[in-house]
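Heads up, the chain below is alone and in the form predicted on its own; it's given as structure tokens.
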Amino acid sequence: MYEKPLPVIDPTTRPFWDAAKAHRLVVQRCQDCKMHIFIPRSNCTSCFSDRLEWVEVSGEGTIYTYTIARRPAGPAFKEEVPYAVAIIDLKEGPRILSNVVTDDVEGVTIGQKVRVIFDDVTEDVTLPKFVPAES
């Protein structure tokens, strides 16, 4: 059993967690200006378009910034401690907020290049996470 805190999935990020659990990392793109946009909304946050879609990126992306974790968020995260928690640049311009993935977390490092690994925590929920890209 999953007991971790999971999403709540609600019709404007449905989408978005559909494609995590097919392993396919989607964002929203204004049909009007282009921008890519992350969090999923209901208007471009650029031109306040209401003509998004859904398009797939490369799930390839660079650290902006990074915390190490060495006190768990709770109980549930305890044997998890240290562990990495980042704000990534998807190469397509939005940001995510996800884990890096990896055993060497003091080898985390702003700039540091990311993939996009997937993580199937229940039936209907999988997680988007990353790992240091091979060099």
Given for the second form:
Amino acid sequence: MYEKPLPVIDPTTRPFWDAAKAHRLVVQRCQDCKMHIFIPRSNCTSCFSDRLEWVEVSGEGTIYTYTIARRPAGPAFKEEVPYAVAIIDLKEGPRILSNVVTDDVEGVTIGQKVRVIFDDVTEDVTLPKFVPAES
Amino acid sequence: MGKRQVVIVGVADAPLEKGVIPGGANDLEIQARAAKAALDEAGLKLSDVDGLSTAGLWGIPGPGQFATISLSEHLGIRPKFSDSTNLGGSAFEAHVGHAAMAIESGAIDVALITYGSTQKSQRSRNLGGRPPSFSLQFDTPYGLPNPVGAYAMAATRHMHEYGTTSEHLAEIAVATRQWAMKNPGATMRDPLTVEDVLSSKTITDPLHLLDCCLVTDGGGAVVLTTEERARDLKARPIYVRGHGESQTHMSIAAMPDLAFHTAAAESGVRAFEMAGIGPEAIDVAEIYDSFTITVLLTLEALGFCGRGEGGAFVSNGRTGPGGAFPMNTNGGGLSYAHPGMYGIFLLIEAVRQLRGEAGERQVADVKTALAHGTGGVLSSGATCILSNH
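Since the one above is the form predicted on its own, can you give the form predicted in complex with its partner chain too?
Once more the chain from above appears, this time first in line as the rest of the complex follows.
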């Protein structure tokens, strides 16, 4: 049984999680100013347009910052330490927080290129995670 | 009619033994005890209080969601102004600002601000138990230690951009401990070295155990009224000269710039503008220290040094006793106490320094002090500028 915390999915965020389950990474894009937006919301944070659409993105990104957890975030993560949590600048602009899944956790660094993978953690939930791009 | 001048006339913090309230008490009683002590100091009665402010995670889930209602019931008062604004640890600096506006306008005459937590004695600290809803549904499933992991990612980015080191961060913990050693009420009073900090366990890179604040119980209270009312009271009034607040994000992934504390910068500018002074006029600074990196980012954001200069600024004991920049003079959240939310204790220590009551840790010739709270994961900032003239 999967013991780690699962997202509390709501109608606003459902399209993101449905796409992840289909192994697609999607974010919103403003149809007026064309800015890509994450996290899911009802209006553009740049021009305040409410004409947002869901678009698939490349899944390529660069590590903006990270931390290596040496102590788990609760008992469910005990077996994982040390593990990398990073904020990733997606190629299309928005930032997303995720894990960098790698055997070389000490090699994780700012500026590292990463690409998305999909971890089907339960029947209902798939978590987008990232791996070093060269792997 | 001009605005009424707002002053602080009473402060109190609950005595702790090894970080817990001796004899035990619930979260409301701790606040009530601190409130009585602060009102006694001022020479005011509970029945004089017409504004009540508090915030916390105490009593949540449960009646603590109605924080001022729970507390006013316990106190037996019926305030006509209440404020349970919860910005995290900075809430109490914001409460001062809000109460000051209410007093200035004539809406109320006496404001009581309190905080209390029994998180250590009740073993109730459980930030990881929050349901991962709204923006946190994109964070919590990935196991970011909360809140330390978010601060760690800010530290990683600051180190990358500016060459800040773990030694720089350790300097803050060491200087703060030196102040705590002069405060009989502080929880941690053993000597501490930079090497001790660096050799303590890494919690999440690059932050060590001794880069992190304590987990303790605690309670405090602050009483505000008008300068005119204070003329008849026994306590020396401390003037509220400026206040400001800002907030930027709930999820650390939505922080505008992880190497810059935007909420503190915006809050600080507002407070300094209102006070009509700049950072150079501050004689003693009480800066929220949930983690060492919190302090470094805040010093830069408030303009005490330039962006990226925080590491050099805190080096060589500058913020410790005898240093050029006395800071966190009670021993801070790192060594005095940290009951979940610490902001009220910044105000209490600033007032004691301004009154000249700080005993062995008293800074000479203090005229103007700054208290700056940071809440959440560098999510909010609230700043108060206080003076004794």
